[in-house]
Every structure is written in C-alpha cells, then in structure tokens.
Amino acid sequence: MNWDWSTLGDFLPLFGHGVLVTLQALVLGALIAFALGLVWALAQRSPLKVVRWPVTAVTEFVRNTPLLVQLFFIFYVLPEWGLTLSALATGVIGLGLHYSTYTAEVYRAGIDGVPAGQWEAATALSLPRSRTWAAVILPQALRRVTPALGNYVIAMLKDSPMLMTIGVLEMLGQARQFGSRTFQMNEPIVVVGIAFVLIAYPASLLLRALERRLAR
C-alpha cells in the first residue's frame, strides 16, 4: 500500500481525540496507582494479621494475573453482579488497580530504605505514630522512590492500548477503527507509533534528570 498524505488529514482529528483519552486514562490511572499503592504498602506493615494477610493475598493475586484479564473481569463480569462501569472508567480503574500492586512494592522498598536511626529519633522525641510516618518516614521514602514510580507511568502508557479491547478509543483504538473503515492502516499506525515515542522518550529523559537531581 502506498503512503497517502490525504489520509493523515482525515485521521488527525480522530487521533487528537485518542491522545486526550490516552492521557486522561494515564493520569487518572497513575493517581489511583500511586494512592492505592501507598495504602497497600502501609497495610502490609500493619501489626494486625487480619489486615496484613488479606492485603498481601489481594496484591499478589492482582500482580500475578494479566491486566487484560482484569479489564475483562471488571467490564464483563462485574455487571452480572450489578456493578456496571463505562469503558473508560473500567480502563482507568483497571490500570490503577493493576499498577498499584507494583507501586506498593516500590513504596515498601523506599520505606525499608529509611535508616533505622530515623525511627529511633522519632521514638526518642515521643512523636505520635501518625506524625512519625507523615513528617519523618514518608518524605524520605518518597524521595527515594520517585524515579521508580515514574518508570511505572511510562509502563502504564505502553499498556494503555489494552483499553481498546473493551471499547476505549484511545490512540490505537482510533487508528484501528479508522483503518477498518478506510482500509488504510499504514498511516494511522505509524502516527500512533510516533506519538508513543514522542510522549515516552521525553518522559524518560525527565525521569533521568529527576533521578540525578534527587541523588544530589
């Protein structure tokens, strides 16, 4: 098939909408992953087995099952139990829940990396447990794990085309729909591929710069 520049003119408006949907799913999914991952990490450190064990079981199950299966479960199975979500909401929740189990491990590593002397100093100052976490432990842990969390944002971006399978018209979904209608697949697929590179590569450079800055 020959490259047709006029095809790009027809595809670009749809592509722009796909980019917005992709970024929306990425940002909201990342916020869920970061917030929920911290909840998982703190719950796994709970002295109560009734809290720690179920959370560990859930995170291990989610982390060891494919994202695509989880998306299908949320979108197709949960409505049978009375919980119906839109395709985009399903994608956001699916991405956020899946990656929260990975960010939980990142948070755990960051918390474990805080020197024991920091805990001892907080105890010596008679700081409440909540104050110790909020003012002493978490700020140091988050500083250590910020680059790793950023890497998972890029991974979420690369997994966002899976949302197409449940009807979310992100970048690749728009490309496939346009190609099936016009029988022109080369142009939209190439544009989408370039778009992923243009989004992911600058983000990776920013993460490297952030990592160097935090190291200083």
Given for the second form:
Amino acid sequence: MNWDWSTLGDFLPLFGHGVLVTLQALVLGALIAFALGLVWALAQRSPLKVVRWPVTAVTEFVRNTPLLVQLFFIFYVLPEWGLTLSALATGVIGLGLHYSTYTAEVYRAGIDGVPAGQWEAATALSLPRSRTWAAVILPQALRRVTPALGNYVIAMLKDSPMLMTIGVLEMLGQARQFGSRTFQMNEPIVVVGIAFVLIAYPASLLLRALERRLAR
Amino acid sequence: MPADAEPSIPKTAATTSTVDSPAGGPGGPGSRELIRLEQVTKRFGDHTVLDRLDFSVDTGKHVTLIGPSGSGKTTILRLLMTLTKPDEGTITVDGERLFPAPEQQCREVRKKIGMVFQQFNLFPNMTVLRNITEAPVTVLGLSRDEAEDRARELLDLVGLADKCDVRPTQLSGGQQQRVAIARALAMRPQVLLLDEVTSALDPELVAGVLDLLRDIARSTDITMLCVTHEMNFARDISDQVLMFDSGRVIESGPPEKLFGDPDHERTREFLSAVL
Ligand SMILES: Nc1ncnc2c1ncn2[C@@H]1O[C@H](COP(=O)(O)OP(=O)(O)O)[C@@H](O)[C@H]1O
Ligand SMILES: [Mg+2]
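Here we have the form predicted alone; I need the corresponding form predicted together with the partner chain.
What follows is the whole complex; the chain from before opens it.
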C-alpha cells in the first residue's frame, strides 16, 4: 500500500474539521434522540388512545424505514413543502429522530422494569401522578437504561457517515472530498477508520464500567 | 350518609362482623365507625376473591385479619388503599365514600390511609430522610424544614435516628421496614394498613419490627388494620380478630375468644397449623 506522510499532513486540518462536525452531529443528534425518545415512551403510556395510537404509528414507521431514506426525505422532499434545512441540521434531526424510536423502546423497558411496588408505595403516600413520575419512576428507570442509551450513541456514531450523502462534511465526507481532489485515498481513509475506533472503543469501555457501577 | 347515623348493617352469620367497641358498637358513645365495607365483591376473572363482604372498623381500634394464604386478606387492604377497585359494593372511610367515588374524592380520602407493605417498597433513589419527607412536602404542603423535623422524630421513634442520609438499600430488611413505617406515619394517617409486614424479614429481625408496632399501637390513637401470621403479636395488639376463609369472615371476636376458644372448626384447624 502506498503511504505518504506528507499527504497525511495535508489531510489533517480538514480531518480536524470533520471530527468537529461528526461530534457536533453526534452530540446534538443524541440529545434529540434522548429527549424525543422519552416523549414517545411517555406518550405510549398515555391513557388516551388518540395519543398512543399516532405515536405508535410514527415510531414504528420511522424505526422500520432506513435512516438514509429519512435523510433524503428531510433534505430533498421537505423543501417542496417549504421547509428547507441545512445539511448539518438535516443530519442532526434525521439521526435524532431515527434513534429516538430506539431510545423510546429502551425507556419503555426501563419504565416497565420499575417494580409495581414503587407505584403502589407512591399511591399509598398520595403522591400525585406527575410527582410519582418525576421523583420515583423516572429516576429509577433512567438509571437502568443509561448503559443501553450509551450503546445507541455508539451506534449513532457509526451511522454518522451517512450524513455525507447529503453533503455534510463529517470525517468520512472530508476524506472522500480530499481523495477525489488529490487521488490519495489511503491515508485519509485509514485516519478516519482509526478515529472511529479511538472514539468508539473508549466510549464502550466507559459504558461497560458505568454498567457495572449501576448494577451494584 | 354519615356513618355514625346509620343503623347497624344487616347481619348474616358468615359475612358480617362489626368491630364492637366496649362502649357498645357503632354509634355508641366514644366510638365512631372509620372504615365500612358493604357487600364488597372482588373478582379476578372467574375467581371471586371477596364475596359480598361486610365489615367495619371503629376509630382507634386495632383489627387483625388472619386466615389461610389466598383467602383475600391482602385484597381487602389493597381495596382500602385504592390499589385495586371492587367490582361491587361500597367502601366508606371516615364518612366519605372511597368507592364508588370520583377520582378527586378518592384522592382526598386516600390521605387518611397509610400502608406498610410486605416488601417495604422504599424508594431506592432517595435517602431515608427523603423517603419520609417526600409526601409530607409534596402532598401536605409542609415546608422542607417542618417535614425534616417530623421525619427525624419518627426516625428516632423507630430507632434509626442515625440513618437519615443513607440509601434504603444499605439497610437491613428490618431497618427498611422501620423506615417504611416511619414514612407511612409521616403522613399522619387515621388508619394504618399493615400487610404481613414481617414476613419478608429474616427471623432475627422480626421481633424488633413487631415490638415497634406494639409500641405504636400502645402509644398512639391510630386505627390499625393488620394482616399477619404472627399470632402472638395479633393477640397482643388486637381489639378484634377476623378469621378469613375464601373471601368471607367466618369468625370474629376479641383475641382471647378467637385464639382461646374458637367457634369454628376451620378456625381451629388454621390456628393449629400456624401456632
Ligand atoms: N392481581 C391479581 N390477579 C389475579 N388474581 C389475584 C390477584 N391478586 C390476588 N389474586 C388472587 O386473589 C386471591 C386472594 O389473594 P390475596 O388477597 O393476596 O390473599 P391473601 O393475602 O389472603 O393471601 C388469591 O387466590 C390470589 O391468587
Ligand atoms: Mg397476602
């Protein structure tokens, strides 16, 4: 394999931009996924069918269509209806929305995992429903699901190169652009690959440690 | 309909028992009916757990429910705590309907009732102190300081004054159950429901919790409705013991009578099995 250290030097500044964009998409996308997923999970426990039913429909639909199709839809189709978003905003919303349907399932399992006795104790103390959720159920549910949520952040990281297809210059986008300009693909691709490992592997170690701590 | 203005409910030997006070029963001087179940039926699917049950408990009395497992004792406490709803009948607490009643009214009536569970059900995400102050602050509107003062007094009463800041999971079962008792008392309920509160405890921890409850029974005027398999404890604290079988009260009376000279063969069998 051809390897040219000076090519690498040329790529690094661009790569730096790419890393920032990847992290930005990841952090913002994860925040959306965490928040929206919780909204879905709570809505699916609503006593009202008119709330539950549409939420189930939307989340099933989003979970069962490819992220790439959703990104294209937001980027190319929504503007026809007057909603134009930047490539990065599209990527953040697409990632966040797509993964919110997975985090919703995680939250649901976490909420279901809180023993019925906790609800009963809250009732016996006359705690209002909203307070029971906020002070008793969610804190316990969230603690249980933190590791699972973390796993989805790592999955989001690995899906983030899809944003390249709508023109977001995240790490891989930078590498491809650099490669098509200089015809030097080896160095950028290897760097990007290593970067993914360097972010994802420590993150998963951290999660495993967290999981062990929370299990205690 | 105010409970104390009511004539005594129709009695059938098998289903009715009224906890008579020494002063002469409901409406008599110095006694007031606090809890009344009338013709309460509860089914789970095809299985009728409580069958047109009638019974009442007077203010300040300590009533114990005994009977074989599966006879519906827990179900009665859960109905009173509104953790489950009857299929038929009426439940009245302190003159106010608990069932059937609009949710708003249930909420008010529920505040008069406290419950301690077999499995403690403390909130593991809160410190011991927070477990006790949470409801007084959010439900009764006490200030945090007031609630904490009250909580510390109660922790002192249950012998855990030094455990304010630990998490429930760091406590033994017996200690957790004492915290649960303190938590229930912090709401100053009129009635305390106790569902086999020592049956999940290691044997050496049972006595401490029972002694605490004896203490509370002796030193407060709280009404107690208690499900237990601890017959000595039942004998000590009860004004009245109700023997349950298959969702019906088959016999009731003061503990001396029920434990000493029961009328029913079924009661005798049960007592010889547990004693
Ligand atoms: N949630 C439930 N669903 C179905 N059956 C139940 C439920 N709760 C209690 N039961 C049934 O009701 C009967 C009485 O239960 P319970 O009140 O717990 O009895 P006890 O406390 O006297 O042991 C039992 O046969 C039990 O299986
Ligand atoms: Mg029971």
